Structures are given as C-alpha cells and as structure tokens.
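Okay, so here's just one chain, in structure tokens, the form predicted alone.
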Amino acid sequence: MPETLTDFRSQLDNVVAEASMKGGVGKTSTTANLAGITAASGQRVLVVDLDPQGNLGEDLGYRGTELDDEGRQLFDAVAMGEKLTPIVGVRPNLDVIPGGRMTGKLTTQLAGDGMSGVDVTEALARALAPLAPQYSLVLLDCPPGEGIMQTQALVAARWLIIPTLPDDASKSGIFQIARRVEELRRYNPTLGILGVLLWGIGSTSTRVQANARAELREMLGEDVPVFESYIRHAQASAVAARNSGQLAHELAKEAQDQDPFAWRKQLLDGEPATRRIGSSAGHLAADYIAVTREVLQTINTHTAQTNQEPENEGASA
C-alpha cells in the first residue's frame, strides 16, 4: 500500500459520494437508482453503505438476507486492515458492501482510535483504492449529519452529488456540507462537488422549482452547480419500491406488465385481490433515468477537460 493517499488518488477517481447534513432528502434512494440504472446500462458499479442504519437494503432488496452482512465487511476491512470484499451480483453488474449494525460500532472504533492520536482520516480511501479500479462508478451512500463516516466519504471520493429538498432547513445544509468540503480539501485535494439535486418536487411546482434553483445560484455562486434533472414527489411508488426492494426502473416495469382486468378477476372470480401500482412509478422511473444520464455525462465532461489539460498547457507553451 502506498505510504500517503497522493500516491493513489487515482484510483479513486470513479468514487462519487452522495451526502448532505440533512436526512429525509433522498441520498439512499437516489445513490440506489443511480448504481442500478447504471448497472443496467452495461457498467460495473459498486455500493459502499456508510450509514449504520442500513437503508441501502432496503432499496436493493438484500436487507435481512443472508447477502446482509450488517456492514461486518465494512468494519473488518476500514477497521483491521483487511482486503475490501463486496457482496457480487446484487443485481447484473451491481457489487454491494453493505452497511448497518457493524458500522455504527466502525464509527465507535474510528472515533477511539483518533482520540488515541492515531490518524484515521484516509482509512476508507486506503481500502477502497485498491477495489474502485474493477470498476466503473463508486457510490458511497453517507449517513446524514457531519460525522465520522461522512469525512471518511468526503476524503475518499473524487466528486460529491448533495441530494436536497426545496425547504430551507435543506437548503441551509447545503451550505454548511460546501464549507465542509473545503475544509477537507487538504486531505482530498481534488474533491469536487459534481452538483446539487433538486428532490420530492411536485410534477406542477414549476414556481417551487424555479425559486429554489435561484436560491441555491444565489447562496453557492456558479461554482456548484444544480442539476438541470430532478426528481419528483412520488411518495406512493417511491414506498412501494423500497418495500418491495425494487428500483423504480424495476417498478415501472411491473406497473406496465401488470393486467388492467385485474379487477374483474378478483370482482367475478373471487381472486385474492394482487398489487396495483399507480403511474407515478413510470414518472419517477423516468427522473432516475434523467439524473444518471446528466450525473454520468458531467462526470465525462469533467475527465475529458482534465484529460485535455496537459496537452493544452504544451501546446500554450
């Protein structure tokens, strides 16, 4: 393993953390739908659940299964230096490191060990680096709040997508996780943050949206982007998804197979009544299909205009 994280950022560069100060704003169910829809399109991606509370299985459907480590993998590799392993095939090319009970006590260990003086600020990045380069995409999924693991995130990743919702008190936690960045940019000197998500907006808000995208141009300048994409208020296919531990792509499908005559069958026939899932579940498919393809193509930009720099910077000389 190198001695300093410098020696390999760059294998770190396909890591994008989600994160905000505030919970309750999407970052699991967005970084879900990202890496599935993602995986979908023919990607290798990876999972890494930070959050003790575990949530990512909900979503992807593998919580309180025997693929459901409570986030051991996680302590052992973060904690005692062993090789980062993943859970594979969670769905066709999406490898899973799962979070829970094991990363609050990951949280405990970290904490104790750097009141004892020992420096634990790289140890995410340290065992990630050697796993993130097997593939195309690295999303961390962070718990709320500025925290151990959210640092450990910040100082591993090379971009950070901030989920948000149109409130203020959301609002105001953008702010304070872009102060936080700069802060550890001494650690992670090319952490960038790729853009902020507009979240649960109503399908009619057109003035809602409008007002909170001049609010945050307003407070973060156009050094941080928001989003041209967002994602809409569905809370009943968006329930629906996540008890079934289906992704909405995955949901709409079924919505769309599923047979309108249902009705008759169960009326008539006396057949056990079957799910019926609204049309929102297509509309909420269709931002998580938005947002992964602005989020994947910034990405592209960004590494095709530092690609470019050191040719450009030989030929200005």
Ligand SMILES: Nc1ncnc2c1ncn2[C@@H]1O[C@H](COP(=O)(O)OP(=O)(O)OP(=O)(O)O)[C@@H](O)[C@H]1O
Second form
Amino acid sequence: MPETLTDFRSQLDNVVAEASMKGGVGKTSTTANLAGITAASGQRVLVVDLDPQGNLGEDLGYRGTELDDEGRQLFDAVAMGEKLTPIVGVRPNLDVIPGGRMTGKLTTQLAGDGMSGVDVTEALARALAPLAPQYSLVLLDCPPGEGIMQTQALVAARWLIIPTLPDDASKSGIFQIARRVEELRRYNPTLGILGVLLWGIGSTSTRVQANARAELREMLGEDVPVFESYIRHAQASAVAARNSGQLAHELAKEAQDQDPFAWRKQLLDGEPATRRIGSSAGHLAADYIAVTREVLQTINTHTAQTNQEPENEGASA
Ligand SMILES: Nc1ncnc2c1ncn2[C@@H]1O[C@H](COP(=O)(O)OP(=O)(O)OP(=O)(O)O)[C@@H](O)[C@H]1O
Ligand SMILES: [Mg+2]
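What would you give as the form predicted together with the ligand, now that the form predicted alone is on the page?
Then the entire complex follows, led off by the chain already shown.
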C-alpha cells in the first residue's frame, strides 16, 4: 500500500515555499539570495525551481550551461515517479533542481490529469521526502499565480514566505494566497505562513516603512506575520546580478575587490573600461543577509517551540 503523505510529513519540515499570486514581486531573487547566503554560512541547501521561466538559473548562473536540464529531473520525478536527483554543487553546499521548458510541459501534463487528484497534488511532496532530510533548508521557487506547481509547492512545504511589493494590488494578492493555504489544509495541515516579506521598497525612510507595515498589519491581522527586515528597490544591481549569474553578496564582493583607481588607468593609460558596480550592491546584499538571518531565526524559534510541546504535554500529564 502506498504511504500516505502524513507518513512522511516530518521529512518535509525544512521545506520553505516562496509564493505569491502576483508576478514580479521578488520570489526568485529572494529564493536565490536566501539559498546562497545560507549555503555560504555552511548549511546544506537545496533549491527547487518550479517555474517554466527558469529565472533561478539566471540568478545562480547555471542557465544554458551543461548543468541546466531545463526541468527534466523534476518532470521525471513528479510525472513519472522517478527518484529526484539534484545538480550538486552549484555553489559550495548548494544543490539545485532546475526549472525551465520541461517544467512547462510538466504543468500542462499535470493540469490535464485534473487538479483534484490526490496523487497529482502530492507528487512533488512524495518526490522531495527522501531528499529533503539531507539538507538544512529546502527552498521552492514558485511560478506566479495559482497554478498546479504552486499547489504542489504548498502541499510539500512546511512554511510559506510571501514576498510583496508595497502596492495595493500586491497586497490583495496576499489575501488570495492565504485563502489558498486554508483550502490546501486537507492535504497539508502543517503548512504555516512564516512571514510576508516587503520587497522592492523604494524608500529606506523609516516612516514610509512603518506606514507600509502598519497598513499590512491592519489588513492582515496578527495571524499573518510581516518580517522586520525588507529588501530595498535596487534595480541596477539586481539586473547586473541576474545578468552575471551572481548573487547580491557576490556582486558586492566583486565591487569591493575592484581597483578603486581603475578609472585613472582607463583615463591615463587607455585601459579598457571595467564593469563598475555601485555601492547599492552592498546595500542590497546587506538587506538579503538581514532577511536570511530573520528567516532562519524564525524557523528555529518555531522548531524549538514545536519540539517543546510534547515534553510539556508529557510533564502535565
Ligand atoms: N531589489 C530589487 N529592486 C528592483 N528590482 C529588482 C530587485 N530585485 C530584482 N529586481 C528585478 O525585478 C524583477 C522581478 O524579480 P523576480 O524575478 O525575483 O520576481 P518574481 O516574483 O520571481 O517574478 P515572477 O513572478 O516572474 O517569477 C526582475 O526583473 C529583477 O531584475
Ligand atoms: Mg520568479
């Protein structure tokens, strides 16, 4: 008899989905940077790209290389029930299951089988369960909108992070995904919203931010927490990072390592111009580091609370 999902739910305790109903709110950038910083700190991380766009491959720099299977592993595991085997060592401690063209095919195939089928809904969770315990953290990068891949992610994950722009349309998307979490409780009773992440904030003014936070809190109530840390708007650095397949902290390091007098050599000796990266890469990296710390601390706090609960029950019994 096949295992029910609850049989291996505990194997998925470290799985975190980044999802939103809205497109372009920083799901992929946040996933990539969170993964990269956590891995650089020495913890083993797996990232699964569930998006046919395959943007994660751009952020991590494997897009179009021999490492990029464009989602074939994911297709074989989810649609055919084969063993899921990640690409190992995209960075030290960081493994990836890529998305891309084949993920689009997978989406079509699963949608064709009907969204309500238990096997279809739980397929990713089943594929991930044997792999997830090998990692400290497993991140799922979802495509935008309420499709079958987002459903799969929400059924597999223990936690959900909802990145959002501080505009009204993005904020109403939070309600929609919170409703989706409730709808999927029958498949995944342990799924919790770890936090809403304010992303692409145009102003670092504390007053503007405090207002954005107060509005969110009023809208969402106490049940949906908002992270204290945030990601600022830094488009030039973000574009440079994605174009060069580097994460914000890697780009910032490159900027730091650049010869500060390169411009003089270019002017006086006619040396070819080197790529200049502004200090905004450093600020963006600092934001991602703060977010990573807060995310990991929040997970640890919840885990410690959960681990204490049976003891307390036992003590009072
Ligand atoms: N800090 C930032 N400030 C401004 N723009 C950014 C920032 N980080 C990333 N971007 C740009 O915003 C766009 C959307 O980012 P990203 O791909 O992370 O969002 P997403 O939610 O994953 O999008 P999708 O819904 O298409 O998957 C990208 O083109 C990226 O270059
Ligand atoms: Mg994305």
